[in-house]
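In the form predicted alone, a lone chain appears below as structure tokens.
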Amino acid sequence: MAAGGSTETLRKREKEKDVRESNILAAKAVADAVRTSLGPRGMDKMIQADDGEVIITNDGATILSKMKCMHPAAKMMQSLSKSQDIEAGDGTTSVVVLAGALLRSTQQLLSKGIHPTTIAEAFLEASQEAERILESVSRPVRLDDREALIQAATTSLSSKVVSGDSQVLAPIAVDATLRVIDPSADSNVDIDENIRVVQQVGGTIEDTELVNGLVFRKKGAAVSGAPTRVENAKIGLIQFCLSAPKTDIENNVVVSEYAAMDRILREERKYILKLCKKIKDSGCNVLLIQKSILRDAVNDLSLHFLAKMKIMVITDVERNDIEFISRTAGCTPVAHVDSFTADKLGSASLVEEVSLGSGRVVKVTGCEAKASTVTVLVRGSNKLVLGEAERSLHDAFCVIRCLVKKKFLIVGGAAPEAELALQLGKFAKTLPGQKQFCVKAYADALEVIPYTLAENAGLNPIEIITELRRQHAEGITTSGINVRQGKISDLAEENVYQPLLVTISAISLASEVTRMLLKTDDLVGVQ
């Protein structure tokens, strides 16, 4: 009986070990896949979707969100990157690489017979101590110190495809973020609600500009006689269609004679003219028309009438943009022509159609609503460059948002991780028993960031790590890897700074996922 019980316990332990091993291997595989894209000299990934769409990026969150993962632990790594993207916006590759290194260290600890719960508790203690150490080596920053904010944004952009244009994009990211907040009162920034990024093919990244107002991409051919520039604009936003009504999908209208056809066309003309006159009577001279699914939002006849009335028309306004436009221009969306009155109109000092490269855009500037909104017009030679520029700008916005949330900076270039490895190694010696062993393993795992940075930059990782350890042991806490010069240098003098929140969030989230996978001992399928 006792022998049977011990065999069952052994099997149970073997199963626990197999499940844990499987989880760790799957998570490490995801970490290894994105590891080569870490840092300024990291490689880019080309992602091809099922529909043939191609994306070239080295943004960890984008790579992982497009990756097809079947294993639950691999999906957890995808969620980890997404969480870091939501919390900090940057460090999405670092957090996954860090989690992979921590899981690798847990494998060694488990093989030595240390219980998973003991490892999890030690890792929690180590991550809390790491936060305290990081706060002690950080420096405060004021939101009115524009240069410091630009340096932080430039550091974020240095690892992107568009890093060569960071001197253009970093100031735009800083100015855009600061315009939509009150620096003295706000503790967060709603980037998606207050900042719009509009892509336009043509020109180069250097032509990217910040517009204090709205930008619309102009679609379709120009209507003869329609205005292309309107000063002292009165802007109307409609959600009804300027086209003849249609029958239900199941019904048809059969016209059997020319007289009836003429009558229908005449009635259609009268109907559309009546709508256009009501719009004109309200005082509107710039009309925004929401895109319609059921029928044409606007037709050639209505565009002709509006052009005769000297009303500029902007069509195909997306439903998602309605609230942003309303707040920026100060206009109210109108769902029926009877409600279209002067009090629903917004105003702007200038609405102008501009030709850019192969297309045209309409810029709305000088809005009287004084809303906390801005638009960034991104230019580039093709859609791949534009897509990566937009993702890079989003990361730069998030870096400034991190500094609004937590107004502290630390140096980059793996200097914080090297300092943490040193200080946590000292902290481990103060702990009793197996905890000491676990915290030491945690400290060693943090060195994966400087190791990977050096490896991706084509440097000798062993030499770099050894020199980095020596300088931090001598008390130079700002020593980090200068990948441009290929050596260790004082990165505070090089002005390589990043938000404290990015590193704290990465360490906290990576530790949390590691502890969760450690405590998982079975995989249960459900019907």
The other form holds:
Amino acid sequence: MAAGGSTETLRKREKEKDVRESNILAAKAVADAVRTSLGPRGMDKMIQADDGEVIITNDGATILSKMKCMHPAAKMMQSLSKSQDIEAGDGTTSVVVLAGALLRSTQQLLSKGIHPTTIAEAFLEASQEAERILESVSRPVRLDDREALIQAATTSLSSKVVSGDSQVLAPIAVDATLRVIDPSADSNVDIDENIRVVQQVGGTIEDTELVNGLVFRKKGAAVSGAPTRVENAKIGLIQFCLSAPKTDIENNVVVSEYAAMDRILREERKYILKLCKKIKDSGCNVLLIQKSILRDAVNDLSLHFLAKMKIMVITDVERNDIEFISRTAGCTPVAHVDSFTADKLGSASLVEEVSLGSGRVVKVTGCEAKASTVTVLVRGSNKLVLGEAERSLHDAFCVIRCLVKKKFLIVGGAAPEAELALQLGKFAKTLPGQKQFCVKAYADALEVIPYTLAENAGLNPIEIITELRRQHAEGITTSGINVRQGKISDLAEENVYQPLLVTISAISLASEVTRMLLKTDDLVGVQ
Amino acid sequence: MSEGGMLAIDGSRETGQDVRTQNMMAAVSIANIVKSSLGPVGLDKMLVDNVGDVTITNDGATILKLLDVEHPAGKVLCELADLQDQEVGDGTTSVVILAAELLKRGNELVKQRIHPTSIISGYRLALKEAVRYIKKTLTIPMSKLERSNLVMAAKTSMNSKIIGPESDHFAEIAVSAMQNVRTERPDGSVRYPLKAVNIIKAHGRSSRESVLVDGYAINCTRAAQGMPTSISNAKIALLDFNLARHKLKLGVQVLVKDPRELEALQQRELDITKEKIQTILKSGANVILCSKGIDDVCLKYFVEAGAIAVRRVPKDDLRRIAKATGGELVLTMADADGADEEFDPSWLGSAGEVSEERLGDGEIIYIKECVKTAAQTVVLRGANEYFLDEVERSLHDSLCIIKRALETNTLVAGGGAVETALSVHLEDYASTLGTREQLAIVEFAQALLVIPRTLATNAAQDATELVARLRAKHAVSQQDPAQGEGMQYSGLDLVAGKVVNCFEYGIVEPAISKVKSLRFATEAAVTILRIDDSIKLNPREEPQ
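If the one shown is the form predicted alone, what is the structure of the form predicted in complex with its partner chain?
The next block holds the full complex; its first chain is the one shown before.
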């Protein structure tokens, strides 16, 4: 950059007020866009991506990540929903809606002439107080209380397209997550590393199942005589090729007489047989072969020999899956045939090829290894449903993860937000000066959640909100919107629970973004 | 830069009522395309693709598959037809029409300020009640299921198709074929594999001369004229490797000093294959089916041995034949020591007769009296390609219908009987509910009538009057079962324009087909109704 370019590098300067205004407007527009998908009766969005692919989804994080927003403030809302996704995995829509509502209230405060810094400070205070209040109305949960966990997962699934199947998916999510952790010691779950979700078109979502082992979305090598079902399987995982060796580019095998041709043929057979025998000798009866780019991983000859030795072969295992497989089956990947010994083998009680809908999959079940990994086989009638089912399942996993992180539950159905609005309103009155005004506005903004929930459910929002306020004022902290019956009721009785972490994280993240946007007073385009 | 208004996205966005109306319009226009092809007197569509290939068909799934639909909601409907095709095989047109009607009525309700979620839950309730009602009162119990009923079901499905006039003939073929391929699984369950029925098309003669052949047929010819045309007590070798001059692999270089060596090398190349062939023949094989090529020089060995060799047999056919004849598909002949090659006689499949027969202007190889499982082949005859294609599609639909009927053992009456009965029942059911779902259920009931109405319209009958009469009959049967005995099967006879007892009249369908199409149509309508926002991003710009 040349010296004296200060006027050139700072291309565009906008007036302080305008910048704040435009940021808030852009962020609010994003919040409005996802608002209608909040809650169990939320609507879906249909998004046609830039490559022409269409997705229909209800998941806030997915919607926002697919939208190509231009405005920097809008991008902040996108990353807000993403960080809620990472932190809690659920409540990605509510966090954005909440941030939108907070921003709207700051607009009013600003127009009254309150200084942005004062608002920001007051919001910080309010969000800290909110956290305290939430903790006071939560209840602890133990990880061995399966029913409560399932209930929490069901609440999260209830807003999805697949809500009708939550009685199938919720227990799966709970069992899967609990299996990969040590309930007494762990305080976090690595979902992506330990839970594999495999999609298979065909059947319905009800056929989704939890597999304690592996599922390969391919059939075993189709050679006649090869077994398709192996009990007491000894699983070998190899990274070398079972095919005739290739010479380097510079080198050649030279044939100078006809007898040599026979020798080549025989040698090839012998070479491959030697490899196969070595594998057989180790006691292996299920062989997984990593995909190879340079050479054929297997050829007809080796498949034939392996089939004769009654070894089931699964080819083209992706490199990325090697680690997961070796942890699950307890086998060690082998890079050279010489090191292929019995102690490298993993074991499973059953490896079986099953036909599911239009295709076949290979299922490895009953792995003895202590490794804590599971696979969930998701079924559905078409790709759209499958994709949505996987996203919903992921949310449900995250709910359980939240409970592992912070073992507290809180009622759902907008009850915590209503309670917060009430308590913060009281808290505001204890504060002096302009802060009081700001915290009161903060408290009122939180009512956007019950308002939107009611609106999306086709109820009359004003009636619902006033009734909700009344009940909370009477001290029923657990009363919330019962969407199914379309009225206010005590949700603790209905068992609608969600993890405390989801609500806390949503409130603190939304407040932070609001404060950040408030404190921004200049937009400088640098080229 | 931004077209998305305040949202500032790179693309366009529509929300609320606009999206709903737009989606509904897309769905209705898709349904309008297939509407006129519903029913026994429905008409066909001629589709010409961008290459100029012509398809003439009456099958909803085929029409929609060939349409290049761009609108996402339209795509949902096309997928719906495809799903119905995969899961049931028939009823693809009606499922699309029903889904579009549900959407249209759902959209009207939204305009009357009823929240979409209430409509959705109303539709779901109606569906549940409809399925329950079909299972309770409308199905025809299993004991009444005989062969004649299967033929009726097949004829009903064929009626709307090009082979309608010959449905007697084709229904017999389809039913016999499906009944013959009945197989019992090791776990005791009975299956009717559709794939075991092979359909072969041959130009010439009339469609009435289509026949059912017991056995498997492949559309290939003998590799050489010197081979016999027929072999009884056939031992079939199924090969999945080339029987050609052995070629050295890449990376192997031939260096000779003496020109005579070269000749010896070439000779050896041939001999390697020759030895292979002789090993195969020694095992007793007299029919050799190969998925790859057979060199012309190798053919003489087969001719000398009096065996039939066929090259380039599709691999899927080979697998089927292996299953049917108890043979094994051989990938390589290496023996267990890796030292030599062998051909185990147990790899051979056996069949009573393998013969080549002339058909139309080509030849076909028949494999008859397979030992293991029954395989069936339908040889279709017809005037031209388009005709044959359409006959094949129609036959496929009927085969699916028979399969479903055999597997589930329940039938329902056709001719709009089920839809009308459900419509009448659901209206009663709606009035027992005092919730906001009531309106949606009434609309669902009304939407079902689109099927009999379209049937009547396509047949150039007075739809209003016929549907009214039909509803009256069903109302009697539901209010007073004793008086309305048998009236629950009332449906339309479209040629005469009368209301008849469809079950006695021989218009029946498998119950599962109706249940599934109701379910799929509702699911599709709900999927689209749930959408209130459509974001279309601008296509990514190709880097220059």
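As the structure is a prediction and not an experimental result, all values here were calculated from the model. Residue numbers count along the first chain shown, from 1. Definition used throughout: the rigid core is the maximal C-alpha set that superposes within 1.5 Å between two forms.
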Core aligned, does the CA of A445 move at least 2 Å between these two forms? no
Rigid core aligned, does the Cα position of G100 differ by 2 Å or more between these two forms? no
Answer yes if the Cα of D281 shifts by 2 angstroms or more between these two forms on a rigid-core superposition, and no otherwise. yes
If the core is used for the superposition, what shift in Å does the C-alpha of M312 show between these two forms? 2.4
